[in-house]
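The chain below stands alone, shown as structure tokens; this is the form predicted alone.
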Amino acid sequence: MATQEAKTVDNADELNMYKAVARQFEKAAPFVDADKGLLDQISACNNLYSFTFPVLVEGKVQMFEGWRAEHSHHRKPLKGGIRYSLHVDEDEVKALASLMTYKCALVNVPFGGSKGAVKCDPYRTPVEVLEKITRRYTFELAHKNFIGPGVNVPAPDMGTGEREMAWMVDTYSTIHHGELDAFACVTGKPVSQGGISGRTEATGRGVYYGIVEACARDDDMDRLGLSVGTEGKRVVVQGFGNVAYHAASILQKEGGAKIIGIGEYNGCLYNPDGIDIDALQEHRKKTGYIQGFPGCEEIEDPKACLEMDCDILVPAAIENQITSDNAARVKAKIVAEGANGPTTPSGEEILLSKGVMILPDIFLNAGGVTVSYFEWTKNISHMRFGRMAKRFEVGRDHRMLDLIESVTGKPLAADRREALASGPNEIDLVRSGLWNTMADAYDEMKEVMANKEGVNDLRTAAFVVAINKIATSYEQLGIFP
């Protein structure tokens, strides 16, 4: 009986995201040259604001639980999304805040880590009630100084999006009337409300760029028995929300990958010849479900997609999907974590023992916070990216093309000339900056693996890179001489 009880506790620890992140930190910490006290400071969650607040629903007062965790203040402001879910709790919020700290450090985004949540069902709650919840939640954060352009900057997460961010910035601006940088209090806003082009797709596009970088290495692809590049790779994606849809669509259209499986909360689709992702998206918009999409085998078990035979598996739904129970049956050679915490520590050990390459969440889904940083800097500078230079660059490019034509004696076709001398738009600059960010972070992880004996996986390498940067920040601040 005692053995069974111990096993139950161990399983609960495995599924507790906060404890799982702590284990990942502890695995990497021995490879960082830093004082134990400093490491303890880096791993600790600095602040947690837990509160309840009332909202009038159909003439009756209903109470809601809210949280905002501030994990690290080594950089300001702090950054992290707002999650609406019935299953969220304090430990999950603290875990996500800590992941945000390490994520920002890894990809050189100068923010500390934070996260927030409200316990509610965003899919069954009327829009007018969601607006009341969002505005009251924002008021509570503002009241305790847990939101502000230079303090703490929320963003969308699971269950929230542009609409909620627009409500938040409007509420904050009302409270802080006349504040010049008020629109920088949140990111992920509609473009018309101070947002930035490419933010909606950012996390999914970052997943794509991360996979591209991983698949570009000859030695790694040879070890996995795969060809270099994403062209023709068989991909299965768990989830079909914002991150999963954009990752799958971009992998298909720009990477030439074949999406053979899609998993959702109510079942999976499978087609070895490939699924048209954009057509599936239109089908779901019309019907509300992925089921019924023509040409696909339908499987009732929502987790069946995790065990499909494929080259790349992208778990982009929720945490704790690949565990000690099913990891041995995962057939993918690359597991690309689009979601936060989709693989438990024991599940990871099994995957690594099989030689699976794991692209960790703190790297792969960093596209959202990276482009949020671009949006924040845009709001602070009050200048759209590309506005100052585009006309100059177009003129310069035309002069260069004129010179080429005069030297070669061969005029370019008008459409070709226009394409070569169009100048970058905001979204071009955002995508370029995001790709460069993901490429640099991947290079840093691989460098640690090459130079640190005993660091044999990308997650540990990512934590080593992140912890080193945070430790350096604290030391340069003079807090830990």
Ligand code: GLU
Given for the second form:
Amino acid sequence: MATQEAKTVDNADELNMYKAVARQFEKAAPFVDADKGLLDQISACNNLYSFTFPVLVEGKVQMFEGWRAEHSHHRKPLKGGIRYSLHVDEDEVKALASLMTYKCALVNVPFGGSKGAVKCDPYRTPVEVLEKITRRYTFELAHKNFIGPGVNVPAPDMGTGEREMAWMVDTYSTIHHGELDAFACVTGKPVSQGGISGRTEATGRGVYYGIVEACARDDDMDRLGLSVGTEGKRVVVQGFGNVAYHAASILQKEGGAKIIGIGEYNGCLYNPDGIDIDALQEHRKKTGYIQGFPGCEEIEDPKACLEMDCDILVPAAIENQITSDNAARVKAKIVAEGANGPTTPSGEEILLSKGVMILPDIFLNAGGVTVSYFEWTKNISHMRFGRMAKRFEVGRDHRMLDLIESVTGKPLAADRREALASGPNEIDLVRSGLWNTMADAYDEMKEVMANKEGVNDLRTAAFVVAINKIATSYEQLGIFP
Ligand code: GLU
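Given the form predicted alone above, produce the structure of the same protein in the form predicted together with glutamic acid.
To see the whole picture, the full complex is given below, headed by that same chain.
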């Protein structure tokens, strides 16, 4: 019994995300040339608003717990999602807020990190109650200046999406009637409510671009015994929510990868010949489950996907999935963290000792906040991307094609000409900006690994890059002369 209790305590410590992020920070800090006091300031969570609020549910008052953590104010506004979950607590919100700070710094998104949560079950709570919760939560944030286009800008996270963001912007605009930039108080909104094309797929697409960048380097692929590129890679994805679905679908359709396993909260699917992800999505929409999809072996244990034989494992569901308990049995050569905090520090040590390449969460899932930044920029500029330049670019491309035709004497077919001279739409620009952002961040991490002796893994490199930028910005603010 005593051993069991001790094990539980150990485990509780390992599974505490706040402590995990602190360990990640401490591992990277010695490689940053900054004052100890400044490093303490960077790692500390600046503000936490923790509150309860009442909502009338079926004629009775029910109390809900809510949080909004503001980790760092070195850049404003602060940015980060709102999580609806029964398992959320204060430490988790603070940890997730700090990950947002490092994520934004790494991918050059000029925001401080924040995160919010409400303890509720988003899947079993009636929609009208969810709406009341969301509106009341927004009101509480507005009341304490924890939301606003220049102050703190929430976004979707686990258990929330476009719908909740539309309720939030509506509530905020009601309170701040006439505020010109009110749309920019929250991102991840429906396109018709000031959102941006490509925000829904953004985190999954960012996961894809991050994997593409990692798989493009022949020295790394040689070391792992893999071929260069994503084509034909055997991939297992844990999760089938927004991030996991888009990551899997884009990896399959654009990257030519073979998705051989999918894990959900209630079991896994396995098919060594590949699973058609869009067909599986249709099946799940119709039946409510991934189970029953033709051609797949079904495994009851939801965590079995983590141990499947594959080239790339994408944990894109929840935190604390790869731990000291199962890391030794992970067979993937690359672990690509789509979720926030899916690998515990002890799990990571085991993976690294086996030579596994870990694409860390603060890099790999930064696509969401990157496109949120584009949405916020669109909102404060009050203009859709591409609106000014499109017709100009189409005209210029046609003139160029006319010239090529006259030199070669070969006219282009009309459909080919149109494809070559179409000019970018908002979605094209969003995807281009996102890919560039992921590629630059990957290069920055690799540069640290190449130039800092002792930095041997991408997570430590990502933290070094991020902490350096935050330290510089604090120094330039003049707080630490
Ligand atoms: N919830 C997402 C994340 O963890 C997106 C945050 C945002 O767009 O502000 O990165």
